[in-house]
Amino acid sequence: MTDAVYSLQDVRFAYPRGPSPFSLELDALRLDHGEILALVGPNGAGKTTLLTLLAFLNRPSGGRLIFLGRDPWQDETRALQARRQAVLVTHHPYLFKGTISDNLAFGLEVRDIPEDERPARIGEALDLVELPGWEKRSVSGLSAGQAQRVALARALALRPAVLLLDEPTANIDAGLGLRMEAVLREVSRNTGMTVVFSTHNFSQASRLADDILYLSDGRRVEFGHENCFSGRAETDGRQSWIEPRPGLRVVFPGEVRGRVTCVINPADIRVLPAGRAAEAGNGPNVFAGRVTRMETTEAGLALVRVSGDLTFRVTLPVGELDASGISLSRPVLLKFEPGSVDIAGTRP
């Protein structure tokens, strides 16, 4: 069995003390050559923190992180070698002054790639991100989406063992974003490059990734969806609740106190047209919103995003869309039982 690209065991990392202390704890993670992993979770879940650990920009405060069969932190030379093999493209990438070619050539020069090889690598990388012939253009005046694609090309030109991406298509329109997903999948399959990317888009994670790691509050959560809300639990002794936003309660059974993260399975959420409010009743966990996205899967399921004061993702059989009168932009009500709420973690 070949060495894993990454092997993590009981890895911990904590930022220095501050107004909002945060720690990441990951029991185990293995990534192999050519694997694509999506990191999914709400803001502050630990996605970017994990990416910086995998890029060797931060060192774990505990546990073991092995890279290509070796400890990258054995000495500074080995850490530098690891950083050159695992390239991180940030959500808001920094581009050097000068031309696009200057930006792509920098990393090649640092890695001592022969000068006569650099133009071909630069041209190939720009073709992949649909910016052919842009070598001599100045980086000044690029749109956010163009800058993000230049940064991606800069990383691809290096042909690293690992490509780490923080929200890689956040500034790119939907059609181009789908084509960039195809590029990442093609490069990974053809070269064996391992790809790890963070996203808030669960549909993107499902399309592109071989596996999905869902994080919440610095911990792995064994759920594959977006319905994750955190807050400080209050209780009346019979049931408990959090308020992700003032006046909006997510209610669950039992007596729970402290900071918790609640997760609701999208298959447990019922969707009703707004005009059928009587069916929703006056019980807890009823939320109003509007259908803002609909997709179907090969498994005959509809993925429905409902946005309102809170945003939920719901899954239901495609046949129920027409039967329930659910369509894009239509106002709807969501309802789920308190027993459908899972508690992913508690803190004092």
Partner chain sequence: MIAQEVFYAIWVSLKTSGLAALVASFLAVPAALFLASRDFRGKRLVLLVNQTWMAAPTVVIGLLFYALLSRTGPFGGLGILYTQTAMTVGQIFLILPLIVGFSYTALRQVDRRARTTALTLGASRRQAGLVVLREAKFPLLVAVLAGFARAVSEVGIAMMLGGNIRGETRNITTTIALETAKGEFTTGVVLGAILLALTLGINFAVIVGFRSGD
Contents of the next structure:
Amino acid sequence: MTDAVYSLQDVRFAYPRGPSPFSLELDALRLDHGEILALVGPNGAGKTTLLTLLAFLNRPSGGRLIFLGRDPWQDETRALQARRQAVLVTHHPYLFKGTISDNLAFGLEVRDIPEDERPARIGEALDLVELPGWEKRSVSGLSAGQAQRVALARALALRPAVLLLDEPTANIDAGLGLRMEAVLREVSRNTGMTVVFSTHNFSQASRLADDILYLSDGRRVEFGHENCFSGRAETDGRQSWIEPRPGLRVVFPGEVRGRVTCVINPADIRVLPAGRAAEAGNGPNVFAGRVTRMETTEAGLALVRVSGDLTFRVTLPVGELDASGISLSRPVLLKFEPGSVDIAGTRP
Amino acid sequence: MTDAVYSLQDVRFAYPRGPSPFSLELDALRLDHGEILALVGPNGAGKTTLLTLLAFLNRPSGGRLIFLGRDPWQDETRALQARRQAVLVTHHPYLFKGTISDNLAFGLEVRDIPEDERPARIGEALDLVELPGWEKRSVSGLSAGQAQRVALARALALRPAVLLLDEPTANIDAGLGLRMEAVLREVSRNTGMTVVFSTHNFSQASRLADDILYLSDGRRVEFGHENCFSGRAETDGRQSWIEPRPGLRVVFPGEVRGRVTCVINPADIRVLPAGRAAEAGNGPNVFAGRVTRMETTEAGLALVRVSGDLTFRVTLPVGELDASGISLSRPVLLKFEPGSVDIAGTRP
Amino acid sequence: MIAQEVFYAIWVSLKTSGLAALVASFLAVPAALFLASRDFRGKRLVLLVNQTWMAAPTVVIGLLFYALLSRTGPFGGLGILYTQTAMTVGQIFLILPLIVGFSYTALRQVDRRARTTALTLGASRRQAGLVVLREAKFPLLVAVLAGFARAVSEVGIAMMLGGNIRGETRNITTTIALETAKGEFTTGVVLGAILLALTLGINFAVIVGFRSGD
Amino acid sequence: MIAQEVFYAIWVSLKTSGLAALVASFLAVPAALFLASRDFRGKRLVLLVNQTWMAAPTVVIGLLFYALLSRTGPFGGLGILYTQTAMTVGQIFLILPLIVGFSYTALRQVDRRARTTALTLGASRRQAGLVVLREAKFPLLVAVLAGFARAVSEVGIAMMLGGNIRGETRNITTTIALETAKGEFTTGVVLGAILLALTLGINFAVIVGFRSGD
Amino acid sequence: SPGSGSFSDGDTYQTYMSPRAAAAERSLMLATTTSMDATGLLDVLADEFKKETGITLRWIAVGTGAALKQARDGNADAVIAHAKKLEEEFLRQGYGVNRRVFARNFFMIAGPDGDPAGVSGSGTAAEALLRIKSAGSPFVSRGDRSGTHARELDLWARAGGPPQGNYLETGQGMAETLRVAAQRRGYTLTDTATFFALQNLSGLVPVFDSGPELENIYAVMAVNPARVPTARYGEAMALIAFLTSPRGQQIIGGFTGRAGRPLFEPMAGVPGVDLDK
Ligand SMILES: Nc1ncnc2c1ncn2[C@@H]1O[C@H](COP(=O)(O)OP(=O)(O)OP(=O)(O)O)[C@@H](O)[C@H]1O
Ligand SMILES: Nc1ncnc2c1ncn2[C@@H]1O[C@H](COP(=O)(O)OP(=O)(O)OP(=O)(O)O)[C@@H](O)[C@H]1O
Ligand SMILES: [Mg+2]
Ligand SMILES: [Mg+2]
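Right, and the form predicted together with its partner chain of this protein, after the form predicted alone?
To see the whole picture, the full complex is given below, headed by that same chain.
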């Protein structure tokens, strides 16, 4: 098949009675067979929400979501077919009353897998999550990590075309977490299974994923390879900083030690013509540079690359471009608040 | 006060109708004011169970648990007093129906904090978890991390003498996780608050904790500084290894990359007299060395230190000691299965 | 009272009320599932009406169905007035709101994630509904048995629609009422005890049966 | 029927059944909380007995209390037979198992973590129990209202223990029964409709009142 | 003592009024057969009784069997019934005293329109029943050991016993029994008062309604305080005196109820009627 597994165009979603005006808006997203995508971003960014859309549990309120060449929401039969191929493991999984084996059997039953094949598939899946022989145990009284592993096995036993995982290793011990990553990579490589997982562990994202989608407040944040810096953090107790290049400090709030990766949302970066240096003040996170590239996109955004040994990507509303006095090759100043620096993870 | 906050002696606990014969058994544990203890160990090790004992939600089935000089289980008044000073935040917290502010007010109400003081305490606590102004929001429809932060604020607002946290940052984004660590450190330093937290993140444990309690199958695993090695993992796809010292390989299963910390349970290490080298075979994880120290403990265990550039701690049943042909300064062989190596975390 | 008459009355009670409980459950449980798993405008009103319906006295229900089923009424042609069928129909109507209310409460107790988990594992909407029912199996059983208890203990509908005709529609409760009217209070109490003993047995059998079916 | 008599009957119905629902709830809800939050030997038996109790016909309950409250019976000295008090007492006994059953189901719907969370936040056992009740506020309200509905719609106990005495213990349902016996079916149905309308109003008021109290 | 005291014609209800008690609220519990209540007669009588004696009359309307049981249990001070055999047993056991007949009306046989069994021409009630039996028409019996039921059984005894088939026992009150008869297109024995109150609803017509066998006699009794110590004998005797007084009798005779026709005949003064046991 040459179809994309998922193809999303301008997909929008809002909770009907949300406590806040959160909405998810994704201009475009394409996922192919065997691809592994990581969803990263702060709490409330919309990672879980996106996963429920990809699992066809919530229906987009706008835009086009095509799954394997079809609109899964056309009718209930389509939706059912789609859901049979894309299985979600939620971050706090629900286990049906009964035994672990009952839980793993459920998906096989609804798929009419013959009864005599089930024990083998169940056994294999439990082996993968390192709970061999746990079939007959009741699900009541499992520890947090044990429950998460059972849920993972329940999905793996179905050999789905797409595996959707919400913080799959958050409660799993570190060693097993690493081995689970290996299992996912292997299954994906061998069977072409597409995997989308959310994580707060940036190193896990970079280890496991082919691509990372960074979400913030329901929007994709475009980094390319820019706006994402690593370094060993130092701190004065109130603020911390890393120096991605000697002498260039990226400052963020709080007392942080150790190696960290941080990202800055392009929309949070102010760009000023170099002539207006006074406006930038002499606080932290002010960088001088030069515009190296400009793009204009449909959404009415201008993408400006600024280089000053580091490369940043910033966005400016098209309407403001003319007034800003910013154009290609012109020297500019960049400035952003320490509070708008996201620590995306610690990196080994 | 010179009393320990907690003092545990031979505390035992088993779930009345557990699916497996799990039991927690702790010989001794002492925690002082302002101390921060991390609980680490694989899934099902008993971390959550221990926290429920320290929160006086489960009653030990044996042994002595003294809290601030008293037996909290003597009568219900004592238990209530104790629970008012030690607050647990569970790994998947329950939020009461209503608003976030209702949730934070509850503990203040039962402590009879005057109504006019409450808003300030609630506001402060929400500031600490970086949800300022969220008082009036309903708890329904919070994201995973938002819910965990509300629960943390709900505990912090009570300014408890002891804060018990079950995987407090598992679902919190990385940057905030680091800032939360700083908050805990600061509160603990300033107010003498004792903190016990469980985590699967070994680097978090070493960053934040004064002491680490490694649990495995309900038992404390004694490492001292031994049996715990770090290194950059390499892998051949089936097995991975680190080399804590050049040429000395600790092998474990799976495909793991990056820097890892691994621990080996002393009980899983076999000790053979050097003469019986054939028995050890030529598989991985065989180390030659010499016994550098022997101890005999009440529990009928012998502690043997073996050195061969690395120091391992192993346990042998007292009864087997004589027959084993092992004694001080004798050359011995150590051997353990790759499967018994626990990856305790990735370390920056 | 002749033993044979008592046996017959027991039989009538169990048959009509058992059937009523079954039929009502087949209507009420899916309705409760619908209510419990969906939020829609007017849902509160539906629940309010259901709640109010529970306050309908048996005599009034009896009167309504009497008007419908009597010779000159719209369904008089069926000729089912003063038959066990009429009793069952009236009792179904009586216990519907009770079973709906009980089942609704029972089904709300099922974690919302049960349904979505079933869906994402590939269940159809119907199968997901069945999963929710299964997770609430025990409280649903209680709901059905409460409906049976209500039907088997009521007397107004059995009187009005069954007619308490000896050898035809006389059941335990109408027998009790009759014995009471005759002044045979002791007989009434003894029959009541028999009814309760029977219900205990049935509850026990059903609950144990379902438990062991796990 | 004189309007004044109807008003009085309404008043008697609301007063006796309202009181019965209140008193029964104060007994039943704590019992249900106890059952829902604890596992002990014999709990199933208690639930089974409760379930069976629901099948007690009103006449039988009426007869039992009649025997107790008769002038020559053990509590005859109280002289409360044929008073509203007797009606209330009988109705309490009638609706207890219903409210227990409903509340039990309602309370099981509360996440077990609600109680432990309250405890760890410093609540006493009693306060933690109240938290559980508060989390199940709405279904508990439904339980109480179902009890009220059952009491206000029953006729057997009101007849046997109240005596349907005009101007004293004649309530809506006994009036309906009397009118039906007289052949005044229309009056019966109209009174039934009045009763339902009243119950609807009460349910509405109670539910809305509690909602806005949030 | 009042229990053994007899009631002579010269007594009036005032005899039983103690002046001191009259000041306090006095009341009387009467267990009565349903027709007295359902027709509304007792409402009228109670008002007048209160006016004349100051005694509040309260009553529970139940079947004759239950009425007598209530009296035995001490929950009533006086009883109105219309089943002589049951009443006699009650008196014989010593629970009741001073039975006085105070009113009567008539039973009748009602049947479906067109009288398929041809009952109308019968000479006696027994003959009418025989015709029903031989025509195989359904007969609906109350079967509740009420006064009406007792009378019906008497009549069947004279007609050689009830039929084997097509004999329905409803075990319910008169109104319900009439309804069953109408629905099943059967015959039944009914009291006139209930029949006329229900006539248009039931769709039945009177087919036989004359003859002394159909006489329906209402009697009142006081509960014997010697046997049931809680019984209020004085008040009960006041009621009996009132019902048999000219005023009481006048009310009974003039009462028409909703049917718009007299439903009861006063009986206390009618000669030749069994006034006491
Ligand atoms: N059921 C719901 N109803 C209303 N609003 C919701 C609901 N679920 C989530 N939200 C809101 O939508 C936003 C996105 O939530 P989502 O759970 O997708 O975040 P997330 O990226 O998964 O965060 P986390 O890292 O904390 O899990 C949040 O602001 C949240 O409050
Ligand atoms: N309520 C319970 N009833 C019976 N057994 C239980 C219960 N809770 C936990 N257990 C068992 O006790 C053992 C320890 O569980 P615990 O939750 O303490 O582990 P943990 O160290 O917190 O693990 P995790 O890292 O997965 O959270 C596990 O084997 C688990 O299956
Ligand atoms: Mg999430
Ligand atoms: Mg745990």
